[in-house]
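For reference, the chain that follows is the form predicted alone, supplied as structure tokens.
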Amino acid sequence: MKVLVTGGAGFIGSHTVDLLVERGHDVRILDNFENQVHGGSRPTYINGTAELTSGDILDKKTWVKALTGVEAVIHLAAMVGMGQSMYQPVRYMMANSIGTANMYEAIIENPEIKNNLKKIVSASSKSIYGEGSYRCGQHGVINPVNRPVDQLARGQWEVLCPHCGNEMAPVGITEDKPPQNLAAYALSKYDTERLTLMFGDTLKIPSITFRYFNVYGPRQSLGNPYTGVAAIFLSRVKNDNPPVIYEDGKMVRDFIFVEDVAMGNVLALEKGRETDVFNLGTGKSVTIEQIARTLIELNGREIEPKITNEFRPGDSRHDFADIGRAEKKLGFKPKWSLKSGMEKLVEWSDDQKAVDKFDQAEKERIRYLGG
């Protein structure tokens, strides 16, 4: 097929591009080379067999012209960081939201783009999720809302059922939990994976998205401080600083490698029969003190996490997918370990530049958001 990526030079984008491109595809790629993701410069590892188109999904006519002649889009450009989202709202409204809007606007009017189209594929967020999914002994799988500030200010971290207060055990989160949003980043995630399956059936254009949990792996900037936590952790340790872990450290993640994700989108591509939504993880929890140590211990340092038994409001306590419908409906199967994938991602960094910005992202949180 000829597939459109929109952000195919980002990190999961262009491992998606390399996959599509070994299985057979004709690929077109578009992006916006976004400074804060590039540092103002094209990466090396942009698949060469690729088509190369630059452009913003904020224009228009840069959507007609990167959808004409395409019969498949996996949409994945998009502005990425709950905290940042929280402080400059527009920009990732604009970007997500709008941005996907422009898509849809543009296949409807140009019905020669449209009749072209056999499917798409696009990227939504555990994030939507916010607080996990738990099981109460005695009141069974709980649903619950954000924990009280007045709870977090007394050092009490597990979520309590709503009906006895006893604490609860965390389960994996089905697609059927009702999202929270509690971030305009899970907003506008959640704006771009209405927009998918609304238009997939009003359009008759097989549709399918993605809810990512924690993805990592080489090619994750490593200068962002507003992405995924495992990029995050890892400039601090190569910077032989401290990862900064909130709470006491023992909330769980479920962290997927980035090629078990492409696989996933491209699976998607090609066995997805019906528009729907999936979300795409391991089915297995991991606590951020863990990939602290992890990412400490695989870079030989002899560094401590720092656990500052301090919250920020609006931090769910655990989250881990239940993949089971990704798995019976897309044949989906992860392949890579925990361990063999934070062993990929040190491998690949020890020849990238870390850029630690933890610090300057805080202050800005502070300053926008208070402590």
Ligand SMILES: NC(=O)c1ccc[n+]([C@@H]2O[C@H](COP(=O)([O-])OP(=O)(O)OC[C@H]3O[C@@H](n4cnc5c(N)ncnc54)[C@H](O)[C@@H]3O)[C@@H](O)[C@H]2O)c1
The other form holds:
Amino acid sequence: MKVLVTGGAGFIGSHTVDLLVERGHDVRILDNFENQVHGGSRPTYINGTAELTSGDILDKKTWVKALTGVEAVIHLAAMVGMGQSMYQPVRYMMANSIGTANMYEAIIENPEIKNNLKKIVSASSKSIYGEGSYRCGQHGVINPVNRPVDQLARGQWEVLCPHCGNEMAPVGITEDKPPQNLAAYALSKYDTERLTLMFGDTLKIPSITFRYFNVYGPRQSLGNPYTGVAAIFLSRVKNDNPPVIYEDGKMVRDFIFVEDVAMGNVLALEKGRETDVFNLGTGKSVTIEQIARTLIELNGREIEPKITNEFRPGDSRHDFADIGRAEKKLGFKPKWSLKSGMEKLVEWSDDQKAVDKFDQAEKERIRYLGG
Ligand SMILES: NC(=O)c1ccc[n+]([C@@H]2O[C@H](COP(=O)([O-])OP(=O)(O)OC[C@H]3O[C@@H](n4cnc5c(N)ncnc54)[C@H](O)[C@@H]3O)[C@@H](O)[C@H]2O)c1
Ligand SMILES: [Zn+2]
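Return the form predicted together with the ligand of this protein as a structure block, the form predicted alone having already been given.
Every component of the complex follows; first up is the chain already shown.
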């Protein structure tokens, strides 16, 4: 198939492009080489057999040009910093909501484009869920609201059952959990997702949108302090600075290796028949402290992570995916263990320059949102 990958110069996009090329697809990339991600230069890893279009998804004419002649789109271009979206909401809503809406106007207004399209895949995010899902021994599965600030101020980190007040254990999140959209980024990704599902139905183009969990691996920007906790920790460690961890470090996340995400995208393109939304994670959970310690150890450094016992309002305590739907309907099965994926990440980073901008991003966050 002739496939357009937007954001194809980025982290997930470039791995997706490589896999598509490997499987014999003909790939076109649309990317604007966002300065915050690429630091003012074009990455050297871009697949040489892909056709490269430089342009902005905010420009409808760019979309028309990029979409002409393609049979499928994998739309990944977006602004990706959750915290930053809370002091630059216009930038996020523009790129992620309006940028996606532009794609649909370009399709709607050009029947020759629409008639060629057999599949659209887009990137949503687990961030739409907000707080994770839990089980109370007495009350079963609960989808709680985010923890009240006065509870966090007391250092009570675990989520309490709204009925009995007992601590609850996290369980995998399923796709039917109602969204909470606790940040402008999450809301803008929910727009991407809803537009994909809505127009999948009205335009009758089979469409799949993925709620990726925490993606990590080679090529994640080591100079972008706004996204990707593994990359942020790695930049800290490579500069001999301690990774900074909020709360007590025991919160869990679902870390999925980027090549598994690329495989999910390709399966959606080749196999998914119906318009649908899927979680994309491993279904396994690991604590943030463990991620920090693993990266320190793999880099052979003598650093202790800095566990601050401070909190960021709106952070979820625990979240990880239930991937049953993607397993069943797409045949998705993650291949990479956390250990082998982290080793691959660190091996790649050995000859990469990591600019640690964490302190700068923290100062910005505190200036705009308070400590
Ligand atoms: N990395 C994760 O853990 C994660 C988790 C959930 C969802 N996602 C989603 O996956 C997608 C890819 O994320 P990533 O981690 O590869 O990020 P990334 O920043 O590495 O890649 C995004 C790419 O989009 C490009 N881009 C940004 N704005 C653009 C615009 N206006 N026009 C054209 N191109 C533009 C950037 O230059 C970049 O190459 C995004 O939609 C993101 O929201 C990522
Ligand atoms: Zn209870």
